[in-house]
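This document opens with one chain alone, in structure tokens, the form predicted alone.
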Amino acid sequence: MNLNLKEIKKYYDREGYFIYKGFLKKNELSQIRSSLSDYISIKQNEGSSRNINFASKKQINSVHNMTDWKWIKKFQKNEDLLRVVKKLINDEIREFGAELFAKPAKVGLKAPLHQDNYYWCINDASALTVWIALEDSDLRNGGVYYYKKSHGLGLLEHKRSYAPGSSQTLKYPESMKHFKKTTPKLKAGDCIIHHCLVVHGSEANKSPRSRTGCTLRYISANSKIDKFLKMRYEADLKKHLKSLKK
């Protein structure tokens, strides 16, 4: 594919995210639905854990520690996917999980204001998530919504959600009144590549169409984790999981 690294470079940096159209092949999509079909059936077996979450008692909204789906390693091994997340974190780079985000018709759970690196921690922030769309997304379905050049404000305080599978949102969200709001629309295949420290978040899925998408996520080679940071984080994320068995 004839990507222009360039400009996707200067838009990303500038917005905070670039839209990749066609990241998928439309024969393919069927065959991945289908396997990822069966991976469901097989984690809903397993019960709401820390990395497990439902929207009703058998439709899985969420999986956050996807890498054993085969799929994901043949999208991670994408070599234009590849090129472009090097280009955008600017150096060599290494796998940082997967995550699954089937968000059901007319139950799918909304994720509160955010950015991914109060989660993950990372030193130098350098660090984003490939968003893929497994099924068409947009504000009708509860696609994810941006605020655009959020990023540039750095990692913002965050206070506890109490939302299944989103345990963190941002604690002062009037802040974003001075930033444009966008809800991307993709067929799926497309896919959003986001930068760790742009607000996003999504709404509920109350229409009868699901919204189902995965997400690779990288990092730099050369970053870090900050302990106190992650200290931080995973101190909130048990008082969290604890309301909710309450």
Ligand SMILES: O=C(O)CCC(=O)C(=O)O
Second form
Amino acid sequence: MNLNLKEIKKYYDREGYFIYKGFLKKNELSQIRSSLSDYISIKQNEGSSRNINFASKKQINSVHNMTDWKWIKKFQKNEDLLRVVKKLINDEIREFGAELFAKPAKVGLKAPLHQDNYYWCINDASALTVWIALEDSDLRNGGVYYYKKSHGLGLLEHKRSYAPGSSQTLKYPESMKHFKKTTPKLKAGDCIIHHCLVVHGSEANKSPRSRTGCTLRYISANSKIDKFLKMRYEADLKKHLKSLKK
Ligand SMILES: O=C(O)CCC(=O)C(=O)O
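Next, report the structure of the form predicted in complex with this ligand; the form predicted alone has already been given.
Below is the whole assembly, all chains and molecules, this chain first.
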């Protein structure tokens, strides 16, 4: 694919995200969806845990470690994507996991406003998410929204959200009134690459269309986990998980 890396980086550095259209080929999508549906049926039987959250009794909303799905490895090997990610991180890169946000029709849960790095605790915030639309995603079915340029603020304070699967949310959401909100409209196979500090979230899916997306996470090969931030996050997560059991 003919990608203008310089232009992509310029846009991403300015806005905090970049929309990469046509990452997956149309003819691959039906194979991918059928494999995902098999994967989800297996995970459904595992029941709810720190790794898996349900939107209803039977429907998975999110899986927080899905590196065991065979397509993740294929996506991670995509040469065009790797060139873009290396350019954006501006360094050698390391894989940092993969997630599923299945967001089923009618009952899909919201992801409260957050910055990914509050969860990841990367010391220099040299990290990003590739959010891959496996179905069309937009404002109506709970597409991911962004506050443009908000990554420029650095790491913001968060508090417990009490939302299953997304334990943290911005402590001062009103600060976002200074930023322009956008919900990119994606076709299945498009993806968004977002900076780990850009503020984003998604609304509940009340529509009759499911909105499945999966993510790949990358960090700079030279980044480290900030132990203090990680301890603080893990302590909060423990309280969050305890509160969900009550
Ligand atoms: O897919 C969603 O609804 C939320 C995704 C998200 O928050 C993320 O990729 O960091």
